[in-house]
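What follows is one chain in structure tokens, specifically the form predicted on its own.
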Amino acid sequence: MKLTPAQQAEFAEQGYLFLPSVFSPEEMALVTGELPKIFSETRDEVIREKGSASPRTAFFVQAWNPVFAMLARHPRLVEPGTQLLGSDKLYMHQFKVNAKAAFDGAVWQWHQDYATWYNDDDMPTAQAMNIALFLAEANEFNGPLMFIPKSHREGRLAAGHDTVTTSYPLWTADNDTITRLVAEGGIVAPKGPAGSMLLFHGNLVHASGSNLTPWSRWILYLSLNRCDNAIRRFKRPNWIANRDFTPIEMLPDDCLAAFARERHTAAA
């Protein structure tokens, strides 16, 4: 899937792109029926809300998943990311599935996802960005992720590093700061149906406030970096921050429909 050179430039321009309802429903459908068994599972990946059993985050879950390993390879997700990046050699530095459990989803601070991949990764420079692909609707209630448009071209923020608030550390800016973006570039929230995409700079500054509804948000991101960009520090495991730096090689277009065709004459 290409992007238009208008799309382009307004990713240029603003940090972020949102394209409504990419895949159909038929095929969210499959990805979807993945989630409860991967948020079931015990093990390293699988990171749940602080001082709760909800699931927070999923990573790596390309490595244990079928479905989510065809996602990883899926044009849709991965061929923008070629043109934004300028490369056609993009490896995937992070897959993570984060969960936003109905009631009981908790929030993510504000930060610039770069400004980690730096401090803990040594990423050399922020030819890196994030394809976010909603797994549910995304609406105003449920924590939707919340952008502060333009604030890509600040580059690296100073930030601190926040191990307290949440059961995952991150990199985040203070208050002073964000109170300075906002007011020149205001909060956006991107809200739509499942199978709607969203594109983001590495140094976008975002966020999500808890979700206190009865609707789970989950969204899928793939983080890509380019093989020229790859990471110089290991601290991390390599199902947080992968250690492969191998091209990825995209699926055809049509992979989750023949995939799911396939499991359904065998289940006949």
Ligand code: SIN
Given for the second form:
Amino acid sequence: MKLTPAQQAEFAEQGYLFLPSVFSPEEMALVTGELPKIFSETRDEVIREKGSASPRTAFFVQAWNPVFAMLARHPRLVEPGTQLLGSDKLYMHQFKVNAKAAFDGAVWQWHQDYATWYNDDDMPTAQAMNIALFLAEANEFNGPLMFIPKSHREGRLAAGHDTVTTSYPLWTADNDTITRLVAEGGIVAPKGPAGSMLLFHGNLVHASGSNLTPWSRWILYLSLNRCDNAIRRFKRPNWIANRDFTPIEMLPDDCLAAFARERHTAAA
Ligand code: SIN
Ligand code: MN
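Compare with the form predicted on its own: the form predicted together with this ligand:
To see the whole picture, the full complex is given below, headed by that same chain.
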């Protein structure tokens, strides 16, 4: 899926791009049908909310689930990344599903992802980004992702190490910085149905509140990095900061539908 010049210009200006309903309800049914199985697994990659059995994050799911393996190579997710990062050779730096579970989903503090990629993984430049796919509706109540538009233009901000709030230590921005940036850029929280996509710059400041609703807010994140910008420090596990820098080879656009058909035939 190719972005238009106008969409690329909007991304450069705002630091993010929202694309509603890119995947069909049938495709999303196949994907979300896998989630109960994924979140019920007991393994290092599946992190729970503090003091609760509710899932917070499932990491590196593409390595242990065949449907998510297709999403890691899906052209609607990966090709816009090649355009925005200016390279055909991208690898998966991180791959995760954030559950933000009904009633239990807790906050993510204000941060830039590149602060963590730089401080923890020694990623040379911010030429890396997130491609988010809504696996459930994100609405104003269930802890949608919040962005400070244009904050990516600040470059990498000073950050403190939050080892308490998140499912893994995260480098977060302080309240004075957020107050200044919000005074300039405001806050947006793009909302839409499952199958919608959010693309955002590695330096865009973002956060999300808790989820007190009965509606889980599942989001898949592909953190794509240029192969020539690979990380140089390997202190985090491979499943949280991938060390395989092989370029992603994209699958056909109809891979999910083809998989669903094959599964249906095999079951008949
Ligand atoms: C993140 O910033 O990595 C996650 C934020 C969210 O899923 O709400
Ligand atoms: Mn983040």
